[in-house]
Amino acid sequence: MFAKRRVAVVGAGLTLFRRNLKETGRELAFEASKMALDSAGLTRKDIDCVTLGTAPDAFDGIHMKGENLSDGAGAYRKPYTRVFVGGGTGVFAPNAGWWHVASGLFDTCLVVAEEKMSSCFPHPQYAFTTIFDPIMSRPIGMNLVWIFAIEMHRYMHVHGIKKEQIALVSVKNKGNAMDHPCAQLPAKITVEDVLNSETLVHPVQRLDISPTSDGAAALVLASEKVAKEITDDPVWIDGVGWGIDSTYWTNRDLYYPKYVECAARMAYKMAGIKNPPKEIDVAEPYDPFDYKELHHMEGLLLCKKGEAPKLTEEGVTQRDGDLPINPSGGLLGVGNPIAAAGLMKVCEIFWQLRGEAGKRQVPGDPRTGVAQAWGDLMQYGSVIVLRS
């Protein structure tokens, strides 16, 4: 076991969420890159080594995608490792990048996470088909909604919580994304809207769902000694969790992400978080349905199971509630291209804790934050905790 060194967030950077953006995934890439290390007054030079998150090579049309993108994340030249558990992908790049400056090999690190989501033609979905097991599963024909279209309904039997509750989130988090630069569906929404949007397989339904996107965003992680020469308010990394179930999901109770609290007691424990609802000031789980933030709120241990349907309705998650639950407006709102979506909610978790999340920032002097995401075929999670 080495002699850790403390690890922290110097610097960020985010590029549009959109569809069908003009720009390369390379271009992409670099402009995330290029924001992150301005905002830390840094340059290529000063970057010891880049980890890159990105999904399937599908998306982006291009065989090894991760070399393709190589130069764009700032690589050339530099010791580069590319990074994919599929929508978990966007925290653990940066859980990777923690471990290159922890454990003592280099001093900085630049963490990028890149998706070009809309290259996939006619849909993304169909990128998704080849995911599946050739021989147990893909002569199903199945597709990724219906899959979580049985988790959302095992959740929703299981605890007794009505489409109404889920519905909240959508409304919450599309709403939070009115006050996001780079949101892709900001909308003021109600409930009826939700409930009233069309019906892709029963009970999801189109407002339950965030959009394809594409997009990128980056970070920039130094060891102790050196984030202390660049800036007077680093962001501590003092957690990081990742945890992995069967592929097989039918052989799994879906009402609760068991691999999600796996990764964050291990995040937890790292951090010396004992009491997970008191002492996380704001949070970002991951969530590309509804349903899923309510999920992923109970597998990050900040509510009991089944509990999360009544803290939305009683405003506890808010932006300005006392547990404040993806004040950016999450992927519902901001957008979805896989990998930049969990790193963007690290992005904001950083920003959060500098108090430079402009209109998205949530009130008091939060110091400790979470975030999350979730991939592969239900069944990985991963988790990082921010300290200022």
Contents of the next structure:
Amino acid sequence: MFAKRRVAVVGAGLTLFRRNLKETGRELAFEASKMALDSAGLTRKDIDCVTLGTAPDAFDGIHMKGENLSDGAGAYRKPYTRVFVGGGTGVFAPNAGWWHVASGLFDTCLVVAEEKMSSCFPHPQYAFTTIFDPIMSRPIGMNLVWIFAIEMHRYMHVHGIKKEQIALVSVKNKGNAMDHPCAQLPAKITVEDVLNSETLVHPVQRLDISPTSDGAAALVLASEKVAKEITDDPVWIDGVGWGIDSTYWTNRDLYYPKYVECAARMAYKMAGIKNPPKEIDVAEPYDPFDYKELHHMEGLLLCKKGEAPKLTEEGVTQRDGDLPINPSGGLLGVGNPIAAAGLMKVCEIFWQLRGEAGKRQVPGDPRTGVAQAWGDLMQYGSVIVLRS
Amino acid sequence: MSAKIKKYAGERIKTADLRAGKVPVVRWRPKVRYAWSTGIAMSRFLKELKNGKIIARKCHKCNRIVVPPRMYCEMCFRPTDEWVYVKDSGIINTYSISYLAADATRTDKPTVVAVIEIDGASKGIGIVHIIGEAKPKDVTFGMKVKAVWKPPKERTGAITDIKYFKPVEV
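Alternative state: the form predicted together with the partner chain, after the form predicted on its own:
Full complex below, order starting with the chain above.
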């Protein structure tokens, strides 16, 4: 079932992540795309096709955002596809780019992800109301943080996890983001700061959540032949995976992200990874909430169920630990422009494997990295494995 | 790249400038309305709520009794087979305590929202609803709860015909 053509990442681009950026979505898409092309030494002429990822239209109030962003994403008169799997979009977009090239249909693909959340008033969270079932959920006043708090609480209950253990993730990621030039919320904070922050929906507090953000990210993908012509330092996409669980989320046990495991197993099989914690040198699991980093580490099979908080306490997940997790600073530190945040993670793995992450560089010459995103109604996992 | 690049694009607008109208913006408020068909399964479910009952569907292949009811089993991918009444009571599978409204404004009083595993449905099969008549700090995992219904005349065939679930004294 696996394609014979290897696909490489040969360039990456990113904009600042901020609330209320002056640039339009299209302008942000252009900036990230141009940076990615420049870094690969290519121009738009060298690009065979474009894959765009952007999350709910309701943030922007622009329906069919794909066409709205296309010119900024370099798609003018080219084969162009928008992919959309909610929060999972940012890692699914390069997966889609991968099959465009792996299939043999194209030699190069520009992958662009953009999000502008701050256009929505009074708060983009309100736009999320429209994702819920109109018969069962909306009438009781459903809001997005409710369901994540419900999931977090279940995870804590099943494994007996303390809030102090979860808060360590926020402390680590916001600290890591101090070294990220695009970061929106870099900060030196303590566990006490997290525990003393405003309770929004118990057990979720203010410092457990990533911010509202605008931003864009881009990658240039190339077939093996083209990649070897343009760079001595390609980073290979060796595994891709994606999958969805049931939309009847109140019929599932939320303590474990089975959908992430399904996506991870698909990607690991393709990459020939048999022992993920041993074979993966650096990981960027999706962390819109601090508990999600732990939840997703377990779904990615980087540790046993319920073991992620212990590894975090022991410092294993620090940038200089045995298994660095979110060295970028993640969504908690760098920011969360949904689709762009997911692709930012893939950019980070690319830079880490090229040894170009500067102050964020994890030691030990990492060769294999994984990025993951999570979306739809707490049910979608997308995973990508990169190797240098 | 990252370490090689010195400047990243992006110009932040100050929130104060935005609020003071110092930045050009175009505003728009949607004025659309929707009327959703409730479908085959949920039409029956809502009618039964009006009667003060919760109804589920059973799949004879996997033997699951599921609520909310559906006309097909997503696992076996075949039509479900029969309507089954389940109880209007259950246990709390997980819950949260909200101080946040849907528009992200803060609420004065906390709302407890829970996934309730419904008695008579298969293990782990729950619905989401509000918990009432309980102090948030007294709510626990595994707590037994029972539906508190609106008076029959006030019911409209909506999930809100159940006002909330309240703890059952055991």
